[in-house]
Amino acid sequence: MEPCIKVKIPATSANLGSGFDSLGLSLTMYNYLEVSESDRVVITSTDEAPIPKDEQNLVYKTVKYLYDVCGKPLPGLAIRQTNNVPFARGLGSSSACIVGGLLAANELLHAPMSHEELLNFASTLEGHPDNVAPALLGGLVTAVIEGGKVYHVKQTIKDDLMFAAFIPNFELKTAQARRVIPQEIAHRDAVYNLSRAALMSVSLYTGNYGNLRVACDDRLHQQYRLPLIPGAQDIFRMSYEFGAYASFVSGAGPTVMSIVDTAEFDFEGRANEWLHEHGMTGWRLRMLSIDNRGAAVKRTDAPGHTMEETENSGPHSRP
């Protein structure tokens, strides 16, 4: 029997209002994956969701990725997906795939290569490594790439937060928000996002959440991209008017995202009754906390049981 590399990755938020391209974090929302090689290309769905069932497959593409560089031939796979992190809604799914295939062509392939590697591998498949890096690590990540190689650092946040995601139920391609940026910015503007990234940092690492309002407003992308989600600017001024710190666009959007004291218990029963109250029916609220540990792999000999079921009966992750 073939080993089943199972994989367990969490969405992510990126961007953070100013830290555009270098600031993300993650998120208790998770994609599962069973992996495990086959004499031909066999890939299914738990959930229904409609993924490409051939080569086209990002998970395929990204596992084929690693063979190629390690020099490895792939006859076929079998991929066994479980999505939660919903498509081009700014939660990091496209970064889910792509770190979810590294780590378990990794394991397939005994290990060849360290979490440094595969991230640099990671962000150069997917362009960036704002989404990439803490899907991979966990935690809120701050990372640049430089010559081909990803320049991070990782905090670990406290638990004193929730992070409400309001989802609205139509899609925004990634490709589609970038278009509507404009090439050149002034001066002015680089001073005030490099200053507000800082701050953002700092703020959640250290717990001085007052500055989280100041700290995730930007002139690089947000003005841009909220004409493209109806109702957004609504919910960023209901979620301040409702006691959060701060609110911002969530990746490339179309999700909006509201930091919370997790003190402000009545946050979600009062957000979910605004927008039943204004029509809002198209939006989903979820509660998520930050998950400060990110992507777990393990290798096992039973198919068919998700790691959700049985994450628990090993380590979380490797080295």
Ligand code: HSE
Given for the second form:
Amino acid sequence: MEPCIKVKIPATSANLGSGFDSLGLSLTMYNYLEVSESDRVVITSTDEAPIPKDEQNLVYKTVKYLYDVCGKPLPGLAIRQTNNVPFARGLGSSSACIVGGLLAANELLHAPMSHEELLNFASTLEGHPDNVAPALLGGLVTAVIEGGKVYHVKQTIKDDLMFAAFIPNFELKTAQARRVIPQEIAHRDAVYNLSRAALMSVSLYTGNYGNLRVACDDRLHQQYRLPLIPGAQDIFRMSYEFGAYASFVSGAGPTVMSIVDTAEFDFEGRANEWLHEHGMTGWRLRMLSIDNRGAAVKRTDAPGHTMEETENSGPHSRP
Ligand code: HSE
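Right, and the form predicted together with the ligand of this protein, after the form predicted on its own?
Next comes the full complex, this chain leading.
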């Protein structure tokens, strides 16, 4: 019987406002994959997610990529996807496919690649590391890609924060959201962002949450993207009024992410009430937490039947 590889991949929130293309964190919302070798391509979905069922499928393309890199033929593949991370919402759905596909392929190939190498491949495929790095590693990741190699630091974040994801009912493709960003910026705006990005990562890590509102502010991308996300600025204002530490466009948008202290236990109720009162019924609020663990992978005997775990915590227990 062909081994089946199961992978669990977290959603991510990139940029954190000021850390454009370099900061990202991992959240407690998950996609799942079951992947096994086959004599043909069979792609199914456990939900109604409209995924491509042919060789254009991103998980398939990523598995095939690693097989090609390793010089191993891939006659076919059976993929079963559970997509809880919504598409094109700034929560790392494509990174989840890339990281999941690479981990599954590496496991099917008996782990020829280290996780450092997988991260380099993932960042090259995605074009920037700020979603794939936290998806693979968990926690808060600061990452730079240089010459195809990712230089990064993962930091574990305390569990005294909630991440309020305001997810609209419309998509915003990353390519469209990148087209509206100017090619050149003023020197003072570069300083504005680099100082805040540094403050953002160190403040989150050390628990200096009072810095976050200033630290997440940005002049590189959000002001250009906000016109594509009607309602986002009102959600920023409401979040701060209800006690959020920070509020920013998650990744390329359109989700708005607010960082809230767990002591603000009534934030969710008040925010939902506000959305209702303001007729913003196309937005749903998901209260998430940091995932400090990252993607996990295990080998089983067949889809749906879990056997002994050969590797039960992905990047952190790899022999
Ligand atoms: N850093 C990326 C962007 C994240 O803002 O365009 C989306 O993949």
